[in-house]
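Next up: a single chain in structure tokens, the form predicted alone.
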Amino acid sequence: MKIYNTLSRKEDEFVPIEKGKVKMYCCGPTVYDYIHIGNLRTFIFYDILRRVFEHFGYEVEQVINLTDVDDKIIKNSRERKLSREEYTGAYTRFFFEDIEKVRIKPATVYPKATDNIDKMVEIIDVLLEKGFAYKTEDGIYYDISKFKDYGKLSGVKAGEGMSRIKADEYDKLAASDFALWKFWDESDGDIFWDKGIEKGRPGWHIECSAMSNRFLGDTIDIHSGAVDLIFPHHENEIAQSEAYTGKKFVNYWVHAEHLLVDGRKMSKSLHNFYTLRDLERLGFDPVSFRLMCLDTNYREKLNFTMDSLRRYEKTLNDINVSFKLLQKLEETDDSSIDGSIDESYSKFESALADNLNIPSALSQFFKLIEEANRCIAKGRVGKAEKRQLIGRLNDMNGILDILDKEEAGQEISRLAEERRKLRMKLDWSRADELRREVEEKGYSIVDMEGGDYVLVKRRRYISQG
């Protein structure tokens, strides 16, 4: 399997630290906001990292932190007269609402930073004492000049970029050094934490240091993150988890590109800045942005535009209702397997190898899709190639995960057949005033010939405006 390594800068041959295992760390949210539909990519293509190494047979260990504490957590609360961890708390399980909504898997484990503050501690006087790290009289700041390898990773060295650092309002004695650990002062009200270095609260690049390190080991296979944490925040990982090991931290830095708005960066200024949340109330299935998430290589920026999702939501209607005809297709006494069906499969799989080509390998799917259509115009299949076929395309969803998975349950069952036992006695009124009862519970009926049906998740095409 390759994947592009950031820090090679090419597409390298996955090779893991222990045979049949991959350690993968992911920069997870900062749990003061909704996370919007930007965030939201980064989370699928995790999903979707994962995934593919699991489908190839590796056990994976997925850590997803959650930042708990920074500058916006504690201004926030205080201005809405709320602790912490009561703000926190409330934003965090709207990030799990909504990556279950997009079906992304869940981690390994989610560790919270507030939850590892020992282990900052604990590298942070390791990095004094080596003498890559110093005192102020408002924090500990990490001495970027002492690490020779500083830049690796994204190409800035010391002294360059400054105008990406500037967050850091702190006293330093380079404008290029970042905060380890902020000393208290009143504007942190009761937020801080007394561990023998002053108190205070940790910065933000040693928190994902010490999760990585204390889940994962000192050496990890992969660490992942959207583009924009390349720099600072990735290299200053690096700078600090090598100082503190003397080892390599990362052995593969895999990077998502980013979501555009109609062609511009997400923005609430511009008016085009959208939660998932935001995309529900306008009526889309939250599998349809995934789908659209999908089709674009995780290397590429994704330009989201409400016609395109339109688009994709009704790919999503059409491919479900193609798979529920297929598996309620007549079965014929034909025995034989379709070559071209496995062919498929294959170059799925190659695709997937291929540095996650998650775009070519849907369309292997969509290629299966359109064999069933051609089955369903027939109105009969073979029973080994029905059951090749749906087999296929279940492998495939493993992956993806765009088919609809929950069933109607038993009143829309039910109604559904009282419909079809109106529609064979010819009371077409009433047989639609039930059809509009189930639309109404969120399923459509789709009929097939001879008098069968099957029920489809109900999905809304949203007109423009």
Ligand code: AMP
Contents of the next structure:
Amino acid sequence: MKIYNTLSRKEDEFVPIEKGKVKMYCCGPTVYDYIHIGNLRTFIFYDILRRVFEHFGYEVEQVINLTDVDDKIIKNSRERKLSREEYTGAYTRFFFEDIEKVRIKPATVYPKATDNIDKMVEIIDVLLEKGFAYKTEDGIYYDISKFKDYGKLSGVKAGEGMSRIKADEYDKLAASDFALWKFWDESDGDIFWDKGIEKGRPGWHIECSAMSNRFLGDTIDIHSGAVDLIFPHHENEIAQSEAYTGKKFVNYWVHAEHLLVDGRKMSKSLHNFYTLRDLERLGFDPVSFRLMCLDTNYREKLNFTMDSLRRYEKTLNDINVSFKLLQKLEETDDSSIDGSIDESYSKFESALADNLNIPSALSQFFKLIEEANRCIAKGRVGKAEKRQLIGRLNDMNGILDILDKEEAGQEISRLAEERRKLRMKLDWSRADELRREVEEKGYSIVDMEGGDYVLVKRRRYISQG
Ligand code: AMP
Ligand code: ZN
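Okay, that was the form predicted alone. Show me the form predicted together with adenosine monophosphate (AMP) next.
Everything in the complex follows now, all chains and molecules, and the chain you saw is the first one.
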């Protein structure tokens, strides 16, 4: 399997440290607000990354951290007169709700930064001892001029007369010494740790070095994030981790491109800032957003527009209708398998192995859906062919995860069945009433030839029948 490595600046063949295993660290959310759909694109990518390795038989250990202390968290929680725990606890719950809605599989562990302060202090002590860090009046800083490989990931080099930066968010272009530990001052209120070094709190970068080391060890296979994290965050993580252990930190650095809205950076001031909750309020199925993300290569920018999301919603609906109809389709003994099902599946797998070319893999899924549609149009399908089509679509869905999961409940099924009987009696008006009742309960009835029908989840932008 080939994967683009930001460190080598080319596609590398993936070779795990330990046979059959992948140790993967993915930079998670800062839990100070709802995540936006840009963050979500990256988190969906992490999910795909992990599923692809699992698909090829690897056992994946995936760590996604929660940054629950930083400048913004301290400022906002104090302004709102909430404890840090209350404030970040709420947004952590919202984060888990959002990722579940787009079908992100749970990571192996979601460590919180604040549960790992001891490890951070241990690393900082070693860095001080080895001469990579120094103390000032307001904190402990990393001296990037001491780390000879500084810049190997991003190409941003450490120069002479380094400036010093204490804030978590800062200049994205200039290399600077950065804070490992910030000493307490009054603006921090009661948010500090007193753990053998001066009372204070960690800088942002040290959190990831500490959690990666604690949960996955000195050297890991993959570290991932969106492209904005290459510099300074990941560059600084390398400097900290490699100075601490004396070993290579990460073999493959994998970075996903950003999501744009209407061709521009998403920002609150441009009023083009969306959360998943906003899309749901507009009536969209969160899985449509997942499908949209899958259809753009992770190394390309994804331009989000409401119109394109509407098209994905329609596509998602069509796929699910076809899959349902296929399952109910009348079976015949003859078989017209021409090898195209296996061929599509093998192209699907090749696309996955080709640096996670998910749009290409998805196109093979669509090919099989078209195959199903041809059978649906004919009103029948060979028995073996049907089994094979359903099996392969399900296999592909193991990565894509876009097929509807929930089945209509008993009450809805009963109403739909009653409607079928009314239609047989040509009682159209009462049948229509029942159809509306089913729709109100969140399902659409799609009629098949001969009076049979399937129930599919109702999507707001789709009108059926
Ligand atoms: P944060 O909560 O800001 O630390 O970001 C969480 C993750 O989302 C990080 O991997 C970021 O690089 C990523 N991210 C931030 N903005 C965007 C965006 N517009 N598109 C895609 N990913 C983003
Ligand atoms: Zn990180």
